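What follows is one chain in structure tokens, specifically the form predicted alone.
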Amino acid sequence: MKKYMKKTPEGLKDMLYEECAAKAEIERSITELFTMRGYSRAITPTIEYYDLFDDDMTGIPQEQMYKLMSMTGRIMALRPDMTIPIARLVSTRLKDMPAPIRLYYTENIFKVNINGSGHENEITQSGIELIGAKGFCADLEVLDMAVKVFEKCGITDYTIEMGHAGFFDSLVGGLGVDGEKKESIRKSIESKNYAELSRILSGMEDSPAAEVLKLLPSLYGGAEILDEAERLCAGNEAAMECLDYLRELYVKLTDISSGSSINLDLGMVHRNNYYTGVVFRGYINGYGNTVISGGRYDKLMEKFGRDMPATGFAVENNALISSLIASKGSRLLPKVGAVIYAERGYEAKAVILAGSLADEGCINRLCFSGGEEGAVSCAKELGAQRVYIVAEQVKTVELR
């Protein structure tokens, strides 16, 4: 036998029973809400040309990509995003479609992760795109939509926490740095690394917007942050107005999700020169991971020769599928209502009987041996109420 002929590779996994019935529980939900508010579904290839994602733009490096070669000896991806392809269908297929674009996805991405950093490298995100609406009510309806995602799923215990990308801009473009030293300084605070991020910043202590930046990575929690962060910004017109904007979005969407877990966090800032407005994520409290992500990204389009603003989210089921196995279990699997077994000579028969009871909305399954004893104890494990055994006449066993 060859040596990795019973193995998965790494970072990949099987699914089976609970994690299936999950799964579809979880897709189910979202697609209804995402159908429900006017989104329809959009299916890419689950290979891309490595040209697709090959850009400063994306923020994915090329070693986190599957690559393989074609027929043709162009080089491929498996796709490691979402966004990216919907764009290009945008810019392609629905190019004389009117603004704004409403489109939705359920599709599996694949990312090479480091062993042992905890990440899956195949997983299922679902996400929405909206394409050519800009303004304060489209970012409203993307947040309204990803605090809703956690509700239709029925998670309670979660946080939204939100960010301006333009806020992070408005800082670091007046230190005069280059791109490197700006992404950089953009890591330092993401990971909340002060050490760093005050030895990237010696030197300009001069400079009020370096200052700023050194406190960035503190300057989460409710609204009185931006208070705070407004004291600190003064004389800064464009910061300012990333405050009041976020300000804004903060208490309205505090006022319609009531009782929803908002945030703010003026040190997110990830993926440089992508995000260009509101950023956000969703976090399952006591799950590591982020869940959802998402906020504006108005260039993105124009990458692909159609200037539009665009917002969405992805969100990842994985972290959902595992909330709803905690809290579900072994509840998730379909109940089975009835066993049939069928005497020797009459297999058509039954078969066309459980033909009849799964029509009837009843799940069922044959029992292939053991004659009614065993099909009664087959019953009884699986919790059935009902046995059938058929032959020239069908028997009822009903069971308690």
Given for the second form:
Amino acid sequence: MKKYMKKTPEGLKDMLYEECAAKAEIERSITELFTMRGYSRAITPTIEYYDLFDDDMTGIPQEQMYKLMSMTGRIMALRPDMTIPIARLVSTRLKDMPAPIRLYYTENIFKVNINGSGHENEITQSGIELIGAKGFCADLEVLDMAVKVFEKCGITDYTIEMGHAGFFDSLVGGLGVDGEKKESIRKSIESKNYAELSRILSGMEDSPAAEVLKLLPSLYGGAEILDEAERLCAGNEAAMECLDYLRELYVKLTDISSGSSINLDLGMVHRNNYYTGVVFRGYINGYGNTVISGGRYDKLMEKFGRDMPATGFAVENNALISSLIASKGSRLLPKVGAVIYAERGYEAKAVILAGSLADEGCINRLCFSGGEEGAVSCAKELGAQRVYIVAEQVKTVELR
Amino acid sequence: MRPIRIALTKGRLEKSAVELFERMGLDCTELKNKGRRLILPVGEYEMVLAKANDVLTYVEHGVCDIGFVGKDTIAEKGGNFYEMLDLGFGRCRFAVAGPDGCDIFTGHREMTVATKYPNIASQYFESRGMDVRLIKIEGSVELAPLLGLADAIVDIVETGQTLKENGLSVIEEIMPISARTIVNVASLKTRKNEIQKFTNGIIKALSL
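Please move on to the form predicted in complex with the partner chain, as the form predicted alone is already shown.
Once more the chain from above appears, this time first in line as the rest of the complex follows.
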């Protein structure tokens, strides 16, 4: 036997039974939600040119992408993201379509993690992109959809948190630091590394912006952090504008999403060269990873030659799948209603019966050996309520 | 919901961490008499004892909410979590060291460097514009230059005594190291009050 015949590659896996049933149910719920709110599905190729996902464009390091070479010697990549291909699609095939354009997707994306990290390299993501729309109502629509993803999938114990990419920019802009230093400030805020952040900002004590930046990692929680941020940023017009905007979104979103937990984190500064406005994340309590990630990215479309504002989010379907399996388990599996056994010579009749039972909505299975006794024990194992023995006559055995 | 779970690096940091927990008013009796148990109740928390690299793994995956681990491990392994507090204990530093009087920064010859921390070493030499050959060594890295395998080493230096006794000395310091408190990204947001209570307890105990 060949060495790698019986294992799946690192970070990739097979799925069966409950997992497949849960995946189908989650995708059905999400598709319904997105469709009912006017989004159309987009399907893009799994493999694209590597140039599309270049680090400058996506912030995804090249060692995290699966790459291959085309027959013509071009570098190709398994898509590590869905927003970029959709931006490409909108700037080409949909270039004459009037804005706003609403698209959704459910696709697998790929990421190379370090061997042994336990992270998955093939991830199913669903998401929406609202392209060519700016302003409050568009932001509220997308945030509301993120909340609805949780609710539609039966998850009550979730948290959505919002931030604003412009808030960080308005503060760091006043420091007069170079790109590299800005990036190290951003990184230490993103990882809430207070020690490193104070070290970088030491010597800038006379700048009011530096003082706010130092506190940025701790500015997360409810509306009270907006009060605190407003007090700290008095006089910085651009920063105040972001805070006002966030407050209004926070209030409206809290109003319309009853019972859920909406929070703020002004220190949310991930992929800051990509996001331009409101950013947000969603978590499920007890699940250790980010489940939803999204925000406004007004500068991306311009790179494809079609300058348009845009916003959207992606959901990691696996988190929703685990949560559904945890609550429903084997109840997710279809229930077999009947088992059929054919005596020799009556196979075609049995297959016809199987087909008509299926048409009536009764899930059934043919049983191939063991006669009536075998069929009954097979039915008991599956929890089926009826056995058909097909011969000249069809005999029906009812089980309790 | 399960109690907040804290991963603690076994060994060098353990004693200082236990002292810190006691100053925070937590009952560490079970932790001090742990025997061979790996998960122990400390006050209202669950303490998990693990190797440094595993502390990062458990916290990143969210099976532990908080971790106590050295900056050396964080810098070498990386990962997605919040690095919230510098605890100030377990202080030492990363340094390049070599035989007394050696010069690794000039000349055209390719330098060979032995280290337990290839990522740290690689980033450091890259920042100095140097292209060196790295060899990963698992145990006493000081042996490599003594045996003639490497020109220099990148390693953790605490007192410098081991270097000195083997005729080696620090050529340049790379970065200071100390113990850190890390927090899972989702836990900080979904169990904010409990985690803040704990980290505020640390800050208070550290300033006493």
